[in-house]
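First, one chain by itself in structure tokens, the form predicted on its own.
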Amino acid sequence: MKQIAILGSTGSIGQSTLSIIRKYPERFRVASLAAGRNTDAAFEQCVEWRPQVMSVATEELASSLASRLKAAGVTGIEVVHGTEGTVKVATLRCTDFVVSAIVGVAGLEATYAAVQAGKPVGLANKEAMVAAGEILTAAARAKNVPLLPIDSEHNAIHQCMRAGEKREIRRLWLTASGGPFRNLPLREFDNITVAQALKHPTWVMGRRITIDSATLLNKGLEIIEACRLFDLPPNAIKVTVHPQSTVHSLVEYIDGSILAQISVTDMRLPILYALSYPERVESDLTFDIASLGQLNFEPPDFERFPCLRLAYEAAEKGGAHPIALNAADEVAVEAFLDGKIPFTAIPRTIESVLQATPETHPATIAEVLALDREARQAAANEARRFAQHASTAR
């Protein structure tokens, strides 16, 4: 029986993880949860799962949730808050496995604390590896704990790499759907609306990751994550546009063999793989091979998707540059979603921030977070400049 901690329990990955635990009660049990600001969902999760610890964002929310639980007669749950609360959720003594699914760098400290406590971690949060992958992987090696990817692409690579030794790998192939604008003429990119950008052709995801998929920045973050997770240089990580999103990733070996992982587009499968590793557990998440039809692969258009080029450049430089890439993107995407800047200002904002980023390599999580704050401020300034320009142009 594995005791599971979930960082980001009310998000899509968190809820999918709980659905897996619900389906396999003989294998998994909830130990602790971190729910952020959604106290209604946190309350329901406390009633159903009775975790030892539940963390929410603020002291006020924690007090409110504790009162609701007491009024409902739900006892035995310690309600905590903030970063310290999330760290407690991730490092509870009884926990056997931690699912890191808090969006952005908000869950970074708790993820690092889990590794330092010797807990195996399932990473659904690519930002943690992008911003602090060098630190996290070093800590994981020192503590001899696995970092298991839940991201569908990296999870696919992890599965395919079990067929050979690392020294036998020539390159990794990350597949990208190409998003909703794969065939849109470039001249129309300035007029892309938020509603259009949020219509992903394959996956149902959160707002930021959906926009990142439309710019292919999401794939850029995955390049950096793959470098850190699998200890390979950026030139060994390739991207291919695969509109069907059926092949989740491929591993090319030095003898010319290419192994692909194919499955349903359902995040419960990589979650189950990570929770069960090194076992494989029978599931009903089957794929009808007859429905494949045809599989298309094509090279990405770097002119159409400049964020991909910026990600490769950041991966090559390492250190502060991946931190700045992620932070600037998060700020720029938020400005786009708020209607303040056009779609094409997202890569321009990121590029401006990267050009001003120093070539330094943080040694601690505190240094990572400081660089993240600096990059966010720089991105906010750039986004305001683009917003003012757009307003003047109108």
Contents of the next structure:
Number of protein chains: 2
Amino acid sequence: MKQIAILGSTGSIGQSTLSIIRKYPERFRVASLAAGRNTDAAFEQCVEWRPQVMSVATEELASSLASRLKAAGVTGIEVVHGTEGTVKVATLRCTDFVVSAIVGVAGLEATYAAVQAGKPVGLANKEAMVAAGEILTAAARAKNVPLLPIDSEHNAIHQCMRAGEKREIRRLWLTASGGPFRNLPLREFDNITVAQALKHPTWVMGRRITIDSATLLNKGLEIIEACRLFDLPPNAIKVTVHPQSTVHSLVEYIDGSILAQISVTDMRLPILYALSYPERVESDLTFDIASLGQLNFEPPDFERFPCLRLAYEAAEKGGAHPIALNAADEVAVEAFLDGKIPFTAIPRTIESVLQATPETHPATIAEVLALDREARQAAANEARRFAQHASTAR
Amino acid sequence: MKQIAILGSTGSIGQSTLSIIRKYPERFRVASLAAGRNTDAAFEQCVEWRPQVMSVATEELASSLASRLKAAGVTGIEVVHGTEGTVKVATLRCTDFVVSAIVGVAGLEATYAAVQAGKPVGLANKEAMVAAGEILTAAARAKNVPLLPIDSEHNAIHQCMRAGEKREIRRLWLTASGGPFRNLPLREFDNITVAQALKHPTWVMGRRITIDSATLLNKGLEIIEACRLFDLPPNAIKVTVHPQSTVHSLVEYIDGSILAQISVTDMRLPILYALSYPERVESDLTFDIASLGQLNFEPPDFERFPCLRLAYEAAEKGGAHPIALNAADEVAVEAFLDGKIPFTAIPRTIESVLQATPETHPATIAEVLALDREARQAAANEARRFAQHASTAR
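Would you mind giving the form predicted together with another copy of the chain, to go alongside the form predicted on its own above?
Now the full complex is given, and it begins with the chain already shown.
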């Protein structure tokens, strides 16, 4: 029986993780949960799962949740809050496995604490690996704890890497759906609307990640994540555009063999894989090969998707640069979603911020967070500049 | 340094194996060779490779080769002949690895002898596994020697199986190019000419295997081979028609993940894999993912390709049935290539022979060979019947 802690239990990955735990009660049990501001969902999770500890965003939310639980006669759950609370959830002694699914850099400290406490971590929080990958992987190596990717691409690579040794890998191939603008001519990129950008062809996801899929910055973050997670240089990570999103990624070995992983597009599969690793567990997440139909692969267009190039550059420099890439993108996407800057100003904002980013390598999570704040500030200034420019142009 | 013995050194797989050994002189060396009737090629191989032992088909050919070598001043090579000679090549003490590439059941005794002598075997001889798979795998298990498949499909499966445990496999998917008649309407099958059947869309191969690819009997043999090699029941082996022959086969795990192997269509790759296993060795047999283009997968048509059904039935019954399937097919294909029977009489011949095949399980290679001879006789009779029928119909 594995005791699971979930950081980000009310989010999409958190809920999918709970659906897996619900399905395999003989294998997994909820140890503790960290939610955010959604105390209604947190309350319901407390009722259903009876975690040892439940963390929410603020002290106020925590005391309101605690009263509600008391009124409902639900006892024995310690309600905590804030970063300290999340860290507590991540490091509880009885926990065997931590699912890190708090979006953005917010989950960083708790994820680091889990690794330091020797807990195997399932990483659904891409930004953690992008911003603090060097620190996290060094800690994981020192503590000899596995970091298991919970996203379809890196999970696919993790599976394909089992067919050989790390030194036998020539390169990794991340598949990209190509997003909604795969076939849009470059000259029309300036006129992309928010509604157009939010229509992802194959996955239903949050707003930021959907825009990141449209700019391919999402794939850029995955390039950096792959470098850190699998300890490979950026030029060993390639991207291939595969609109069907059926092949989740590939590993090319030095002998010329390429291993690919194929499955349904359902996050419960990488979650189940991470929770049960090194075992595999029977599931009904079946993919029908007979219906595989047609698969296409084509090289990505670096001209229409400059975010890819920016990501490679940030990966190459390391240190503060991936942090700035991620932070600047989050700010720029926000500005785009608010209708303040055009789609093409997203990569431009990121590029400006990267150019001003110092060549430093943070040694602690606190330094990572400080660099993240600086980059956000710089990005906000840049985005304002592009917004003024856009409104002047109108 | 691995000392390699090659059974069938002048054939296509034998020559490809030698080209691999030529390329990696620091890793592999020729221990001994078994050729057949092509003593010109055998002579040249003796000159280039200086094997400890060279075996040819008959005593006459052996003495002629020995004289020729003596005249050329090539000394130190023991020239032997016949089954006994091939067995000697397969079991030489200094040999670390045996490539079994004699087509048909001819290589069976030597392959079995190699396993009995504790030599790891690279199996390019599909018929050996079909006719005597139960005996060969039992011996390999008893001696704890690996049997490594040297054909693109089973080699792909061997690679994909490394991503999990055997008990975690739900089923295997063998890819089939579908042959030249993939899209031919059933009513036109009676009029298929030899020339049409010899045109294989993706692989250049020998005549029998090309016809077997057109009837899909080849895939049927591979189903049986997979059952034996990977110790799985016939209903766990599926076929998917994949005209591009780029994905060489797939393994579906119980969690819903499917691993696929992709590479160039070049037999040197599975040969290199088998020779260097468990290591992988750098090669220039590179497949360009960017040029992967379009891949198609569709279910096979059991009505137009009855050989598939016959193979599943033979696999299910085991024992004498796979032997009869293989033997009857070889005879029927020969009759088709000689213009004696129509294309559609190939499966009919096999079916008649299978219906008359006894439900026995041979315990020795000698019994396998006896059953093989009986099935050939029965198939010759059946083919004659179809030939008369065809000439009467004209």
